[in-house]
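Only one chain is shown below, in structure tokens, and it's the form predicted alone.
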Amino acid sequence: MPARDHLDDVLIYQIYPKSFRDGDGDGVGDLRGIIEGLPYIADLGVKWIWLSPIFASPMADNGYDVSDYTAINPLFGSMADFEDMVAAGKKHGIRFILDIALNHTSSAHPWFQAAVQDAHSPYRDWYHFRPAGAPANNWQSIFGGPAWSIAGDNGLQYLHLFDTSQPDLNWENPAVRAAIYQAMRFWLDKGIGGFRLDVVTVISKPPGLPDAPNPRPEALYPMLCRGPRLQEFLREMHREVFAHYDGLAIGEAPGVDPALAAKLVDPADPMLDLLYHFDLVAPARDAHGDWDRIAFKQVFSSWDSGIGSRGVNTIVLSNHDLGRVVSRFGDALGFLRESAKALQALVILSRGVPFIYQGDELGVPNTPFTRLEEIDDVWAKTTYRLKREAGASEDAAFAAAAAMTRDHARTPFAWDGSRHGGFTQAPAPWLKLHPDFASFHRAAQDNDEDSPLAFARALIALRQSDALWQRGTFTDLVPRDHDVFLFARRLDGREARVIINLRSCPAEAPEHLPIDRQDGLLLSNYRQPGSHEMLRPWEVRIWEVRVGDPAAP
């Protein structure tokens, strides 16, 4: 048995706490909209959630700018409701994972406001300042333009790897460390079931903060997350907070690979339970510009071989940050219900710790914006800005945001048919629902036994009654296949299979695998049986292999 046993029933459903459900009528989510929806939850089969930040910000970054990590954001309501978020969902058997930016604080947090404003205040060593003039390194941020901003008129520039409102903590200073760790106790004294630490991995900063090799972002973030003191910092957290508590501890990891995570999930040296690694979210395309279904493969492999049996493994192709996982992956326009299904099975059936984001389960794709006063996220705005400056014109500039904007994930969940989806009683929602809500909020899935959420249910239902899919081993067994994923799971001499056409066409079955029988079979997103050669558009089959099967090669 792993050395993680703890985590084999672990499913997490990710909420969008502005987007989830409006328990007050301003058209904004809310604690109390959660609440609301909890008996939902828990009829997924889900018992974590993992919500988005709730702590109290100036909102620039949608909570990701924490300007105090002990208060709620008013916004979702008030510390008792939060306490009765908790004990609503210990009803249900559910525990609630906090999101929580711990590299970076609000430019509007009373430390940096005192750091700025007082040369002498002990707060001036909490964060990375440096002289005025030019850039003090070659770093660009990750939202785009340099990574250092001028802090008011008292002649500083500070680092901000992300937003110039998001200045960047001195994890060096153990006193930035030490009230970092009482804030999460706070929580986990509340009866939380632990964090999802954001971009966790990048705290340590190369001594002196030298210029990059390469500066841009994509290659920050691979050498920032090698950081010399990483490790240590993360012993630390989990010997100061974690080791105390009943609680999981997920790091955001951006340019990890399965090496150094392997080493960071490893129980024999405890840092950190999960990585949230992002491998898996951008399609790899070959040299025809397609999706490249192999390269997509090989990642699942190359996880779960690096992480090993010792580890846990996550599956992420969703979240608060990325574009809808059926418009990115599948086929929103000609197969959706097909195709949101058979990435669900992708999700739920690997193995690792699924992640699923709210409204994938329903098979929601992006949303058409058709003007920038639609959208909310500060990256998509600040696209448009660096596009406009360069030269685009306001239609290129316009496309490029739309095209990128996280408000596609964002866009407020819909519960009915009725005005607004169900999601608020307000005159308006805080963004806008898609359009063609009405094809596919959850009233409309709710009784409908061929629907995506139907699909989801059956899914969560099968991982979560038998260890075989929550422990077994993971093999790809046609990984040079550029249409179908067929993997195999096994755990103590059984062993099922799941295959998968990846396409909008029919694919050829693999020769040696005869997919038409009804022996053994357990689920399927087509509900008539299927032909012995052909799989159809986005078909999935899931069935146990019997011993002296034939369809064992």
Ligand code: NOJ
The other form holds:
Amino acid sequence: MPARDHLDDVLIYQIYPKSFRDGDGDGVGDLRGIIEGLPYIADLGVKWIWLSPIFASPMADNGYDVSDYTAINPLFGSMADFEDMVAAGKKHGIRFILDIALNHTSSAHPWFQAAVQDAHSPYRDWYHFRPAGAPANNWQSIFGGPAWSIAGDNGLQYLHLFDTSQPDLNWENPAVRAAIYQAMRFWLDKGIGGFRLDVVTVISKPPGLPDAPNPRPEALYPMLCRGPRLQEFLREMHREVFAHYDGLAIGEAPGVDPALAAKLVDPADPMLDLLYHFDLVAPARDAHGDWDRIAFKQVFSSWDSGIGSRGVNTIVLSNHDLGRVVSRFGDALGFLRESAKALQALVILSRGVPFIYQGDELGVPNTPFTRLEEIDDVWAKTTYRLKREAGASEDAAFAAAAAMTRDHARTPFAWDGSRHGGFTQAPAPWLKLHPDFASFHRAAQDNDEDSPLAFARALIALRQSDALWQRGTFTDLVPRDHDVFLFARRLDGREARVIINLRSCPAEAPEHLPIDRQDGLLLSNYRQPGSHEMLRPWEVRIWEVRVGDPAAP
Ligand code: NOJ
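Requested next: the structure of the form predicted together with 1-deoxynojirimycin (the form predicted alone having been shown above).
Next comes the full complex, this chain leading.
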């Protein structure tokens, strides 16, 4: 595990392979497409790419349902393509973090198939099976419905915290753990930069799988991530895998709180290098709603102080499971560009490792889906089915699915203004593009110095060029302000400030603001100079406090 300092300049760009770029013309993004896209990523200033899953999979949950942990999904290419991609990344100074779903496999995995078919198979103990009968406990699946389904002809039940096609592995069994570690070493031996460990915090289940006091998914996660052997398993994984490589262990950690997180990323007791949580996204889960700015800012502060300076925090506002960041937190209708840039500044300049999800740098908003057939996401389809079963009309059930579908984040990346945004040469992409891609595609923004893309490049360059942004302390200077986020970053007697108007109307500045370079202004998302007292909608200003300023530390 690298020492903490090695995390200073880490900034992670997440690629959803199916939607990034299609290199072979079948309508689906792939590894060749990623190779073609590397110069673009390198140009952004990114050195670490997290790839959503690329292992063999029936794709019921787009790769989070693995059927072979050491094979590349042919949809994405071959092992030779993978090796070329790692080598091409190296030329650009870019390392790949692979995504491994290790809490569960696909039901098509030979381990599960063998377990179902033969009661005496050793694989019976690799999953959580229970005899036929009423559901073995009251747990609800995260995707909706009971967490138990039936496999085979004799009523055998198995546990699945997610889709029915994603049976949970039994991490109590040492052979399961050994098999997963072996697969991880296989990829690390090929020179990858680490793993993003899918829902790793729920691998240790409570002994006997008892009923939960509250079986709803929101309550189950926090309960499950306190599984009695979680830390033991993570230490073992470190010992067996990460200790032998120069690679990052990044845990997806739904349900953890800052106190538990601080333990899991403490370099003195190696388990994970980083983890990311969902407390930051909780205040604005739905698009276009009003949301609580004060609560949001509190999450920044509580996680920052909770992790402290032993471990390193992460800043995650978006990923492949959420609506687009600008549609949830920003104003995609009135101030798309301004709010997209403001949110980028927040992610890139707060203290912690920033995660940028593909397309955020272009300010891509949510997609107006119009028919159920346009939706691919298994979670959204389950939502639709359960709503219908509960008596909702087709329209109401569709509206619910269209609002929550993860496909908002998965629409193909628009590279230029050509057909299908240059994403594919196929007659049709696997998922429709945002109908308005002509107004935000990459080529249009490339030479536009006022674009969200140009702003993202400038922010990344700023962060990567100065230890103050990487390591400086974080202080929210106006935690009770309902409109404005003003925070200070301090290191070695220096101080920089970021102020963001989190609203679509003007806001009064809580202090005298710099308006140009002579005042120390480093960056702003408005071209025209503003005033000392007022912020325009979603305005952000970033400045270094000069020694001798009244505001200096
Ligand atoms: C979290 C992943 O991010 C999500 O896409 C997936 O559906 C679940 N884990 C299950 O693997």
